[in-house]
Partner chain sequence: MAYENGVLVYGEAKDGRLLSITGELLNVGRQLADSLGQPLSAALIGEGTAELAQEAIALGADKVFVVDDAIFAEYLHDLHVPAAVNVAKEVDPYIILAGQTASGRDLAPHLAFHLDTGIAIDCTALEIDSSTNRMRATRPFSGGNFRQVIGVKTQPQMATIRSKAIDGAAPDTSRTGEVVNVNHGVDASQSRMKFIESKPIESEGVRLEDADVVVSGGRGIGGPEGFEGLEDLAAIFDGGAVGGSRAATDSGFTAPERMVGITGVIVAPNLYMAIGISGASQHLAGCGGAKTIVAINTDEEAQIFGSSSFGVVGDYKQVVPAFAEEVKKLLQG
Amino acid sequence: MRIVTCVKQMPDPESPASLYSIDDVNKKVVPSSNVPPDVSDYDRYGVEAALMLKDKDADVHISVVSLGIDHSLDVIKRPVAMGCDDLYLIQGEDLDDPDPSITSHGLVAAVNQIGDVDLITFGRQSGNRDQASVGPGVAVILGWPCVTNAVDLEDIGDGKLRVERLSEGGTEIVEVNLPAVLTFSSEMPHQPRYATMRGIMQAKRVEPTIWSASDLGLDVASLEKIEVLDVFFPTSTTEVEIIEGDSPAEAGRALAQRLREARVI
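Supply, in the form predicted alone, the structure of the chain whose sequence was given, as a single chain.
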């Protein structure tokens, strides 16, 4: 089985908001140079799902694919250190902060270039935009079935996977024919594994295949894009009302009356 697991390099989500600013002209959030890059937390679950299949079948081959303006190899090689086999990077100035449409078409172009792919795994959403649209977008472009919010999977043979996915109020079991696209939720009982020292050393020897958009025949300028109308930091206000009384009991009664008026109780 040939698996492609898609990961996104993004600013470290643990960095404080004070290290970010807003580009009002281009309508995007800009991290400062002090924010280190990281692999999206959600994508680690897509990687883990692919590795679970490899654990049971040594013939499974897992390719990591990532798209962006550029990549830090120490960061983007982490899935390889976890146990994946090779790495493909789609990068260039025209891929600076790409929207879901551009990302989906770029990943499809890479999958077609790799060839003979049976399964594509994603995290359920990116760790910064949280739009959860790239995985399903890739499936639509390829015309493949898609199962979202998966938490477990099993290869049952005959070109089929049995997938457990989150549903309203619980989970459901579905069977999906390959080739297929799966997105995995962080509610998986199997937490992403840590890279071993051996895996880290092996990853250092892996040379990524690097493509530009034009290498893949992708005309970024011609693709439809989501129009961002505004980007802003949320504001919050706090209103404080002091409830007084001549005694604690009277203050308590006044507080209860005020809460009833506000329909809190």
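Having gone through the form predicted alone, I am curious about the other one (the form predicted together with its partner chain); can you provide its structure?
This part shows the chain on its own.
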């Protein structure tokens, strides 16, 4: 089986909003240089899902594909250090965190270049745009079925996967024909694995294949479907009233009385 797992590089999500500024001209939020790059959190679960299939079948080959403007090799090689086989980067000035339509077409072009792909895995959404649209977009463009918000998977043979996914009020089991697209949420049976020493050495040796949008025959501007009209920080209006007491238990009792007085309870 040949798997492509798509990962996005983004600014470290743990960095506070105060380290960002607003670029009013380009309608973007810009992280300060103190914000390190990271792999988008949910994408690690898509990588883990691919590796779970490889654990059971050594013939599984996993290619990591990422689209963006300025990949840090240290960051973007992390999925390879976790156990993936090779790395493809789609890079360019015109690919700075673009519209999901552009990203989806770019990833599809890469998948077509790689060829004979059976499965593409994603995180359920990026950590900095939260649009959850690129996995579905890739599936629609390729004409493949898509299971979103998956939390577990199993190859049941006969060109089918058995997938558990989040549903309203629980989970559900579906079977899906390959080739398919799956997006993964964090409610998996275990957390994404750490890189091994061997994986880190392996990742050092992997030379990424690098394409530009034009290498892949993409006309980026014509693919854009949404535009950012404005960007701003949310305003907080809440003023907290700290309830004190001689001891934590006293403060707890005072809190209950204050909530009663304010008719909250």
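This one's a predicted model, so the numbers in the text were calculated from it and none came from an experiment. Residue numbers count along the first chain shown, from 1. Under this definition, the rigid core comprises the largest set of C-alpha atoms superposing within 1.5 Å between the forms.
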### Message
Superposed on the rigid core, does the Cα of residue 22 end up 2 angstroms or more away between these two forms?
### Response
no
### Query
After fitting the rigid core, is the C-alpha of residue 248 off by 2 Å or more between these two forms?
yes
